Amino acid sequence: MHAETKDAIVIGAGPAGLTASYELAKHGIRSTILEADQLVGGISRTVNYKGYRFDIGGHRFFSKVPLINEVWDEIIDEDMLIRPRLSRIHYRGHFFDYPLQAGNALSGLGLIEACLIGLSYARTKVFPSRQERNFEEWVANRFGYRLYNIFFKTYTEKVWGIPCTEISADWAAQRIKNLSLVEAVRNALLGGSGKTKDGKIITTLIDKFKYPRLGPGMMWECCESRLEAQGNHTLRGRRVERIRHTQGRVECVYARTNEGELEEFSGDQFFSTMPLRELISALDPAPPDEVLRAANSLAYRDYLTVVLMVKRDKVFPDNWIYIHSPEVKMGRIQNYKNWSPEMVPDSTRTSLGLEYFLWDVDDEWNWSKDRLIDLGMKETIALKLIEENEVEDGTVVRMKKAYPIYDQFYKEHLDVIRRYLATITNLQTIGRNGQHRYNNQDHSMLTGIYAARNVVGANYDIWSVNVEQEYHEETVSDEKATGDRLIPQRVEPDIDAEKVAPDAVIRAAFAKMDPFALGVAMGLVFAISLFMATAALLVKGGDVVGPHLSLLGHFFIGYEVTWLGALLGLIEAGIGGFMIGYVGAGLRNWTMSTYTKLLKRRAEMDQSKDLLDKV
């Protein structure tokens, strides 16, 4: 097959398209890349505005795929920085360390709120949601409903525009991974290693990453230059409008230049990173109506960044801040200078990227640049991050179709499209939009590499390349990076209970409780409750302070209604509550285990009787 290959046409100069061309060059195959925009890198580009560089989001270079790390090192090894990660959550005027730090969270939320969070968490451990069908149930089971409402609900709905009750629980499992309130508290109090008690890495706790000196676009600009030196051209400002095919093969594509001229490009092999919706509509002759309907049904979440240039050398220390405060539309703030000091032209200045997640039909999407900058300034000032007189310039960057949406019907639509595209033998679709998958850039690159190798005799299934549910916790080889990275998708209807195995029903009904988790929850509630009650009586004062509460001194050594007694009670009540919760959960688990075995035995006996009746 290699001998028959003449030239390749690659549509799109993002990570997938450029990497495909890079891999083709290693096999001696010449390629031409057609890019609709004036910048390469796709959503991983770096925009330069008056010497200020900024990402479309913020792209950490971290991969468990060895092959991808090798490619990064080949292209710009010396220009890769090792950057510390710092990110926090902003909620109602307070900053919360992310991951959670006990002292920081307590000071930001206050003792009363912390006590209510502990009670909420204890309630979910005693009465958890058994099915965990949606994002809300999954998160609440691990953090309690009160903490879920504070730290998860608002931000998630800002980003995806979908109620949390309609987002799959599987997506939460993939994105939040192994972190829970207990793991966060354990890590905060005991100085944990960033691992769960069973040894898995909590990726939310990873504190370093690689980053190109001049932003992620530097990687793809260097890749483009290397390809150009080998005779593989990247033509910018070429938007593909028509793809002519016949007898199961693409013959050529037609691209419109910025000047309006229509150019024809022929080749032997074709690679597309176009959004599938646009690719299907560009095919000539047109696909069957069923395929067109499926493509037109695919949805995308759009995104824009308002960039502010601020007359201050240090605004905040974070790489980025999640904005959970519901009173502003902004979802996240990037501090590009903290990704790399060379992202700003002047060390006395800072550039901030204010990120807004929108639909292209939203009013804000069509606002003017000045109006969006004004909105960004007002919201950043309201968050008390900057002063009005510190902003000296600003700009806006829009990115349509930044996030492919997984609604409840997308798999059916994608199956229809894939079956049709399989009939076109010399066309492979790669990358995030080329496969309508929420890829990280490393897996977009992997689809490009595999597709390139397919034209020289390999037989990779590029549709199997993606991030598994807990990909970051387990090393994935370049040969086995399979699975389907889960992004917010609407919850499917309830499963018919009659189709569920009896064992599964029993396990779901009598799931084990975590003794340590319940112990921590009970300990927090007991400790904070006693401390608050003692403190309230001391503040109230009187001739005899707390005569009834002081009777607890019979149970807690040294306790009395004094400030010293309050501290002793805090410690002893916490220990006592932990022991009650730990032992209680253990007894409950033993009781349920015994009862489960009894039920299972009865069920087996009933099945045996039924079997004999049928003989």
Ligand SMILES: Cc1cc2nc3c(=O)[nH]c(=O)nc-3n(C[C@H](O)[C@H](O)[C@H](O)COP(=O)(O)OP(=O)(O)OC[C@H]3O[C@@H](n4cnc5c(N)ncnc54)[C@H](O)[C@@H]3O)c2cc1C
Second form
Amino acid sequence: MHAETKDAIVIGAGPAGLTASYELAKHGIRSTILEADQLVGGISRTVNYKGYRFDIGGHRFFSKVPLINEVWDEIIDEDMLIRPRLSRIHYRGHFFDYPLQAGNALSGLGLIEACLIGLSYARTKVFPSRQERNFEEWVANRFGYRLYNIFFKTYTEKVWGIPCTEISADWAAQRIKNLSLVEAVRNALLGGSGKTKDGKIITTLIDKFKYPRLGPGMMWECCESRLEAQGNHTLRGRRVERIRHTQGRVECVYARTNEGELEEFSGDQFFSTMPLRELISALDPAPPDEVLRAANSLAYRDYLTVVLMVKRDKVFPDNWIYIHSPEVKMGRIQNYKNWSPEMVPDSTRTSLGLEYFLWDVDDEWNWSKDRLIDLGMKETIALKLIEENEVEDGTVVRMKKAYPIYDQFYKEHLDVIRRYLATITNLQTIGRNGQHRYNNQDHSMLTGIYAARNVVGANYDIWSVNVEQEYHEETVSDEKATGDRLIPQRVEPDIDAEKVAPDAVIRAAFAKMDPFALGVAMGLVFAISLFMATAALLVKGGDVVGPHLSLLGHFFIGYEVTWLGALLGLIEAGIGGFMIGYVGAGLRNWTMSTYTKLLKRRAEMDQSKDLLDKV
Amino acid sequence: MSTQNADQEVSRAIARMKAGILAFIFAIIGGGGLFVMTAWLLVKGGPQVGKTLNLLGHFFIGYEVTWLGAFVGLIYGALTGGIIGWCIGIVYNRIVGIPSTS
Ligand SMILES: Cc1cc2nc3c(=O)[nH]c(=O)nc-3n(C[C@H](O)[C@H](O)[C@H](O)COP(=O)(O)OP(=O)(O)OC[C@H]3O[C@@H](n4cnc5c(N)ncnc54)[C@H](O)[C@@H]3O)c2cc1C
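Since the one above is the form predicted alone, can you give the form predicted together with this ligand too?
What follows is the entire complex, opening with the chain shown before.
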């Protein structure tokens, strides 16, 4: 057995592990990355098959975190393309625009179906599901049952492998950012909800995205090369099997090479991106039973892609198509040359990635490569996208544990695991499966950066980095200080400052008026005004005192221009003024609250438009 | 701050009035209103121009339905409107417990 010692050991050369190592290097800490596979990039790798490059799915690079965009630019600046996005939905022989457009959706579905959709929508508006317990009820309440059945049900069930009635409504709600009143008003009045560092509105990222010239793997291969040049090695074909720890510290890890040899790596700090379930079972000594049980309960969805090389230069213009048609098993189909023209070796050819979401116990998971290619071909032909004689070649890539499952109990299990891991002080778990989080690359990377900074004195809670995080509220700790716990400071104050002023105005404008206070104020002013007007005429005197003002007696019973009338007027005008003020404030509050509810509803509908991207 | 908290914060917040601004608005309405009403009667003309509006002269000394009176009314109307607006603002703010800053 061979043994090596380094400052830091990173398990896994996916985005999180490589970024952690990259950040450590910036702080002068040397690290070794142990990667089980022969490729770097993890799920964000690019596979090269006879010059055809393809991702596991398709990896858009977009992030609202300025820090992440900076890292991407640092690693491969000029090789990053800005690509237009086109993705449609395929359903029963028709293509539908995505995000859904009412006109296009209705014309594709036909008049009768359109009417039925309209009726079903109206029905759910009049009789919505009282309780939104599951995904089905949540979506149907917003779009109607018929539209839900066509555009959400099949695809969601294909991806997650469970009926929509068993997916919790929270999961859908989490994907649609619940805008606060102030945000909804700000969006309605000022446009998009946020801005990038250079001031561009984030919503445009839905139409365009960044993509490395040679696929996402290019980013991670470049990152690996940069690390290598600084003496931080990535050792491929090293699967970590055992993690020895004592007295709350990891001492070393043991990795199995492809040749079956066991190697020992010791270090001061350890970072793990391996799935939590495997990490816990690799710990030596083993954690308490409760922790083992919790880890074994974590579930994952597996993923398989069949790539077909087609003898045609253009098959369809989309980057990808969502396949909702229930007749086929594939969930999505990628056209890699539309991501970057350099993904194919010959521009007269097209490579299509057919995506299948499976469990590793499903029959198809264990099918031979040829059988899977055959299935893929048949389905793509059935969808009328290609002809039988056009397929030249094909290959299959399987990715286990591509999706951490958020089932009913995962949070409880995760809590148990986190509590236990907190007792091991020099081990941080980062990334998607490392934290059992449904993260994209950016959040996976952010956990890596924060974890690396933590070893040089910062105090980030890496578990708080997730999809819900408001990026501009990102906090950092001052590393220059002595290593004490430090008060987080805001970064990107420019973005916040821009928002604070309109927000304050919106808050002030939408604050409620106090009906009682306005009633009293107006009552007092009315009462005193009438009393003084009456008194002025009485003091002035004359033959007929105040004949015209006396006409107010029509409204204020008993009022006349006399001293008694002045007192009666004082009381009655006070009551009248109070009523006007009270009702006026109430009406104004009601109008404002109805208006803001309308804005919130509209904002939520806008957000729901790209719900499929978040499935 | 969570969305719910943010919304609760807005729904609990009680509007304050800027007494100065309210006074200004009422002054414009009062002064401008009286000026326009007087001018309208003068432009319309007739045998007994502004018989009823003239009665305001009981309260606003020097006011009458003439062009000079229109300007006098402008000042009186603005003053009265301003005072009424300011009083409403001050009393309202006192009641909701927020001191007026203007
Ligand atoms: C179909 C699909 C589409 C996606 N699309 C996008 C997208 O458009 N944009 C985006 O930003 N993100 C996308 N993602 C998410 C993105 O792939 C992940 O967020 C990202 O790859 C997670 O990085 P990671 O380093 O945390 O984990 P991983 O990518 O899983 O990397 C972990 C690495 O650790 C290695 N490893 C595991 N166990 C061991 C062990 N015991 N010893 C040694 N090494 C080990 C693995 O081999 C792997 O290389 C997509 C994911 C999927 C499944």
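C-alpha atoms forming the largest set that superposes within 1.5 Å between two forms make up the rigid core. These numbers come from a predicted model, not from an experiment. Residue numbers count along the first chain shown, from 1.
Trainee: Q131: after superposing the rigid core, is there a C-alpha shift of 2 Å or more between the two forms?
Mentor: The answer is yes, as the C-alpha of Q131 shifts between the two forms by 2 Å or more after core alignment.
Trainee: So with the core overlaid, does the Cα of I89 end up 2 Å or more away between the two forms?
Mentor: After core superposition, the C-alpha of I89 moves less than 2 Å between the two forms.
Trainee: Any chance the CA of F556 moves 2 angstroms or more between the two forms, core superposed?
Mentor: Yes, shifts by 2 Å or more.
Trainee: When the rigid core is overlaid, by how much has the CA of G577 moved between the two forms, in Å to one decimal?
Mentor: For G577, the C-alpha ends up 41.0 Å from its position in the other form.
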